[in-house]
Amino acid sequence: MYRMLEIDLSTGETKVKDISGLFSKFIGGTGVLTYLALRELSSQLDPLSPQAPIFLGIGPFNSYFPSASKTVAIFKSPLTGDLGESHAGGRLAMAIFASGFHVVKITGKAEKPLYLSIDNEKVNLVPCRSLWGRSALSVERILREKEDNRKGKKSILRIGPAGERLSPIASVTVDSSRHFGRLGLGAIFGSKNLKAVVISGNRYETIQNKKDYLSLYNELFKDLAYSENTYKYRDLGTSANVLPLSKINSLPTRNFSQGFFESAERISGEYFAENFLAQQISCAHCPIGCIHIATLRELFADPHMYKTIKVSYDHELIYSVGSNLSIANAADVLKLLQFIERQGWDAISIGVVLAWATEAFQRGVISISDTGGLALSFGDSQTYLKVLEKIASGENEFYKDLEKGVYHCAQKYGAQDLAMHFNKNEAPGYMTGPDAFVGYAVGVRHSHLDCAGYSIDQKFLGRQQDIEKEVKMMYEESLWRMVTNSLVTCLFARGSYTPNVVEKGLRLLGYDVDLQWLTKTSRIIHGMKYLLKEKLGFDFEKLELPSKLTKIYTGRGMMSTVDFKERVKVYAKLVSQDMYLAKEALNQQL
């Protein structure tokens, strides 16, 4: 049985619903949550209102197969007003499963700050005024000790002060170093006076066909732990991308002013591994070990009083506060990331905001009076730390605006041509060419993880472009990700979870499916995404390429607005067919 736990923070009431029928139709994870969100989200709904729901969901593969380690969050984004979807690892998926649920829905608003305690079916709303204002890092330590006497392994979600301030670029931190990073879920937690969620349980299901199950499990485990499919993630993690991207003119540098960073070697994955890497860890039930943790020693009192801090890093973080800010010192990158982690901002978004502010200051759009006397300059990590401190303290109107996102800042102060966003969401760290940028614009989350356009760009390096073929490749990749994100598996494991493997795994778990069903269902889920986005105001025809990208060289040369629009048009035509299928499926469901 697949069950949903509903919690109303305003009243303290809880409900449990059987949603097995939805899992049989939409697989689970992102498929089921999209259906639920489609019924409740609207263009009129304020994402920070008590009525705005948060959906957390897992899929049928979670806790059964290796690297099925993610949890999906779906909400209305306070940053874009569009569909908000983010995925996080850690122990959360396993904890939700062990508590006896597959979906957790949170609505309402508590009168005073609290955290949710979920232990199997026991749900408590625990006042926590003393935690309000504390960093995302310290809250995890406090609650891990306080909630020590629990059944099974617990998972802890929490926000930092940025979420309390309702920053639309605030994230939710999960366990030691994972995040629901993008699109502002942290602000929604803050709007509900919800500081944290602690979830655990000890309920586990049994497998009927153990022989075939173990055979498939062992096959997957071996492939994920030892094959070339995952070697990159085991070795350097995604920070392995820094040097190769810089070499092909695809690493955003100084607010996307160029695609190569002259000091890329000093912030590369290799450099971090040789000088700062302390450990590699995995999400629960994952053999890959892609999470890279650095240690940084800091002198806090003369002559030899040091403190050691641990900071997770990856390509996106190195890009956002490294190359994009022209920071060439790896230790300085870690210091910035540590401050961002404590506050609970999305590191990609805050890095893009800082880059915009710097270039806008240098052009005279931002004045010295706005910055309170600070002169913003690329490469000046000490000043960037001071800027982050001023944002955190809300020193003046300008600094309060900076944590509202780059679109908001550009609309208010000017320099829109310098604002690197797609549909109001700050740009990820790949400037490989047209497919990457179109992917950010059209994708269901406006993320580099939607349809891997950056990868397709690299396949076409030095080749004549083929718009129809390239867009079709992006579309087909997006479709399959509807399946993997519904199961819910980590996208780093996508090479192992082939259609045949997925079909076999679902059959072992009681699903009556075949490849034709999987293909059709992926299109239905894809179509539901765009029905929901359309309902929230999304329009393919209104998508724009940041004008700065038409004036610089990317991995595939200069971009043009005409090329961008043509690719978007082709993608929209493919999506329209899926939206038609989704409407038919929804009519049958109703």
Second form
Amino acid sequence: MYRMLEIDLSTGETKVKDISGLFSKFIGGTGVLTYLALRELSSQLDPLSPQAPIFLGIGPFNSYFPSASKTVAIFKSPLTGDLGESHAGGRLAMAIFASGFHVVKITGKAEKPLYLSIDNEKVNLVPCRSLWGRSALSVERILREKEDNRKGKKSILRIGPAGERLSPIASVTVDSSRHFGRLGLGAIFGSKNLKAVVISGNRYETIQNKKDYLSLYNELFKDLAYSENTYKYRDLGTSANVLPLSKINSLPTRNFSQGFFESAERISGEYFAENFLAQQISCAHCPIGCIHIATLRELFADPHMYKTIKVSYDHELIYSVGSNLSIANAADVLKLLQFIERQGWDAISIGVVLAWATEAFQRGVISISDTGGLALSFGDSQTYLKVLEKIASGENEFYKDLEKGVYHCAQKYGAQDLAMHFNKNEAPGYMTGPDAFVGYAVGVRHSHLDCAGYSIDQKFLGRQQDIEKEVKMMYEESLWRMVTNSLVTCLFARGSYTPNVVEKGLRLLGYDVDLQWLTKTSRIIHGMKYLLKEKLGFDFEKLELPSKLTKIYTGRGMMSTVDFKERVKVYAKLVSQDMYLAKEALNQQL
Amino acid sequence: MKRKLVVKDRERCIGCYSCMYACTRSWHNIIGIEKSAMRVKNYPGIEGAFSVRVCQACIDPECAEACPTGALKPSKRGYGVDLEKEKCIHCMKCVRACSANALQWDEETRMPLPCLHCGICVMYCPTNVLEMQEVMINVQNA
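Switching from the form predicted alone: structure of the form predicted in complex with the partner chain?
All chains and molecules follow, beginning with the one already shown.
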């Protein structure tokens, strides 16, 4: 049985619902949450109002199979006003499963700061006024100790001060350096006076058909732990991309001015591994171990007083506060990242904002009186650290604006052509060509994770373009991710979770499915997402390519608006068929 | 030669809990980790610091000595302990007596979870933290 726990922070009331029916129709994870969100999110809903719901959900594979380690969060994004969807690892999926639920829905608003404690069915709203204002890192230390009397493994979600300030680029940090990073879930926590969620339990499920289960489990485990499919993630991690991307003009540098970063070698995955990598760690029940933890030892007083910080890094972070700010010093990248971790901003978004501010300053759109005397320069990490401090302290209007996202800033101050966002979401770290950019624009969450266009671009490097074929590839990748994001497996495990494996796994868990059903369901989920997006104001025709990107060389050469629009149109056409399918399915549902 | 479970190289642990899933799955036929006889502990705020607690395979076990009913007894295999569930009175004295803090407790049944040194956890450790080691038992103790 799949159950949903509903919690109203205003009243403290809780409800438990059996949602097994939804799981059999929409698999779980993103499929089920999209269905639930479609009924509750509207264009009128203020995402920071008490009524705005937060859905956290896992799927049928979580805890059953290795690297099914992700939890999906769905909400209305305070950054874009559109669908907010973000996925996080850590121990959360395991803990939600152990609490006996598959979906947790949070609504309402607490009168004063509190944290939500879930231990099996036991739900407590615990006042925590003294935790308000504390960093995302310190809150975890405190709560892990405070809640240590519980027996089951805990997962701890919390916001830093950025979320309390309702910054729409605030993230929710999960356990050790995992995040619901994108699209502003942190601000929603803040708006509800919800500082943290601690969840654990000791519920379990009994294995049916052990022989077949073990045989599939072992096949997956071997592949995930030892095969080439995951080698890259275990070894250097995603930061293995830094050098190769720079070589093909695809590593965003100085606010997407070029794709070649002359100092890429000094912030490469190889450089970090050799000089800073302390160890790899993993999410619960994932043998890959992709989380790269760096240590940075710093002299803070002569002659021999040292401190050591630990902070995780990966490609996106190295791009956003490294190459895109022209910072060629790996230690400085780590220092900026630690500050960002403590405040609880999405690292991609805040990096893109800093890059925009720098270029806008250099163009004269931002003045020295805006910055309070700071001259913003690419590569000047000391000044960037000061800027982050000023944003954190809310020093003046300009700094307060910076944490509202790059779209907001460009609307207010100008230099809109320099604002690297797609549908108001700050751009991720690949400028490989049209498929990357179109992917950010058309994707359900405007992220590189929707359809991995950057990877399709690389397949077409140096080849004749084929718009229909490329867009079809993006679409098909996006569809398959509807399935894996419903299970919910990690994207790094996608090489192991092939359609046949997924079918076998679902059948073992009692789903009556075949490959055809999977395809159809993926299209229905995909369609539901766009129905929801449309309801919230999303329109393919309004999508734009930041105009700066038409003037620079990407991995695949120059971009043109015409080409961009053409690809969007092809994608929109494919999506419209899915929306039709989804409508049909929803009608039957009623 | 008999073998026991030991932690060979703690610092290699990535905290994936595959060991605990394997133990729970194999001996209880369930999905979860809370019935595992060994435990990977993590510490607040220290990214990547794990402590791996496994039964010490004592020849003269403190847990068995503390058991008032003889439910937990030194195992016939010569090291570690066996549990006779019917005799357990759920007093938890065994868990408190284990000076290595390694004996795990089943919250649901309110009984200890003695390790049988089967080695299933070792098989699923992707980074070779765990190992089965030969046990040398003095004939007098056997």
